[in-house]
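This document starts with one chain, in the form predicted alone, laid out as structure tokens.
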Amino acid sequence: MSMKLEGNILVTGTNRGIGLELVKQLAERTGGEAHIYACCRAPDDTKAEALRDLTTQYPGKITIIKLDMSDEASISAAVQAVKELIGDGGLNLVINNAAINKPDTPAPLSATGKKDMMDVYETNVVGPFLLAKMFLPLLQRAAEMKSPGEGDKMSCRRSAIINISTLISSIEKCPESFAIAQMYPYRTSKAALNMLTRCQAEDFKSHNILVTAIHPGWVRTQMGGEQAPLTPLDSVHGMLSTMSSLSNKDCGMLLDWQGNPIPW
């Protein structure tokens, strides 16, 4: 059964974990008109073998794009490559999934240095900021090309940015989990990503571009660890179902993978 997502869809951080599963399920469940641009830092590396296998499994459905979210020149080159491939079309959905976590969890204050803070901020916040800024013309074009559904003007089928955030970005909920995972760089970067989401939601709403942050749950990945209760398959299934139903009321919100709001 096809999902309610379509058009040109770009996903970052797709060589493993949640990003790889996003590409897989999008390829499986979207209609024939959808095309996925799967971005990763080293497309030819052995770590991207599973991603390359997906392009063979779904011929003509996936294009791999080289993208390092910590490198402005790499972001610019990736945007130009996508523009050339899309041509006169627009970009309907950007999923900012790529993120790093330094140092290793629990990342207490004593183990965290300036470089950790800056490296994580650069990838997790500045990267999504630049990507949205550079892709804005293509997102605007998509919003202009596709007529809105009844009632709501915004949707992930028309033009949207989804920033993958986290429950531990919540300032209100910080005391509930801080003792087991201090994670200064990761927490603060994702809180900043939430503000970026909020700012872009205000900035882009005049163009009918939806911007929303989503927490994927605690997922059993290299970053999430083996104790995490959610599989990538279940997390991504829930997130894509949530994305399919987003509308005007969800713009600028932080939601969990099932669509429930998370306090700032």
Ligand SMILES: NC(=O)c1ccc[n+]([C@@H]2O[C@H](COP(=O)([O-])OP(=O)(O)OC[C@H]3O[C@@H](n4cnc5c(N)ncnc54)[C@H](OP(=O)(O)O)[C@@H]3O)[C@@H](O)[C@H]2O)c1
Second form
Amino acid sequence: MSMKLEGNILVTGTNRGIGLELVKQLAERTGGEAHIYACCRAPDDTKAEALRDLTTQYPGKITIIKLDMSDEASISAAVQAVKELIGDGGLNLVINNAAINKPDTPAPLSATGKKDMMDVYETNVVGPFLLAKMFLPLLQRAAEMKSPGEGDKMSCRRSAIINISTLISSIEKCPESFAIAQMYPYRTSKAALNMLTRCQAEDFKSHNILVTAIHPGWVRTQMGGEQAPLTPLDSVHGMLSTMSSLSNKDCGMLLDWQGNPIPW
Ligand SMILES: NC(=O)c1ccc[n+]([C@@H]2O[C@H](COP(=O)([O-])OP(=O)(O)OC[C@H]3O[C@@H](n4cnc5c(N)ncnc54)[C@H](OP(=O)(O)O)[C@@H]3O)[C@@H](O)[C@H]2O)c1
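Same protein, different condition: the form predicted alone was shown, now please give the form predicted in complex with the named molecule.
All chains and molecules follow, beginning with the one already shown.
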């Protein structure tokens, strides 16, 4: 089944979990003109074997890009590499999926320190901030390349940033889940990612670049754990359908994988 996403699409954190499934379904479901830049921090490692297999399965459709979201030099090198590959083209869609949760298991305040806070903020907020800043010229070019009839119509086909957030970033909903999963660094970083989404939405709307945060659901991955009710397949299927239908009204919003708004 094809869908309404096309052009040059970049996804971060693609060697496993939701990111790997995003690359798989994008390769399966987009048309022949689409190209996927699948970023991961260790492309030659055994941890990236499943991603390398996808490039063989979909020849010419996926390019693996080395990218460590916690390292500014790595982000800059990845942006340069993608720029050279895209040439005169634009970048239509950036999906900021890579993230960490530290300490690894849901930890209380007593087991959480400064390094956990800083590491998580660096990967989950500073990385997406720098990536979008450095890719802005390519996103602008993609937005301008659409047919003149497009006007100020925003979409993920034209030019968009999707920041993968979480339900537990919601300040309003915090009392519902805090007792079972305190996760100070992760929650606060994703709330900051939501604000980054909102700021970028305001900043980039004059360029017709859509910016939306999406919660993937509670998904069975290394991060989500084995009790999670959703498979990566179902979560990503839902998120890609939601992304396909996003428009101006969704810019600066936090939505779930099925497109329902989540309160800040
Ligand atoms: N699973 C859930 O239930 C759930 C719920 C809500 C939101 N989310 C969000 O969904 C997204 C994907 O989560 P997931 O469940 O797929 O997590 P995951 O299984 O832990 O995978 C995380 C991915 O991010 C990559 N990554 C981590 N740090 C990185 C860095 N510094 N540079 C580049 N890549 C890095 C990992 O690569 P390495 O293998 O190199 O570490 C891996 O590919 C995250 O943004 C997460 O916050 C997940």
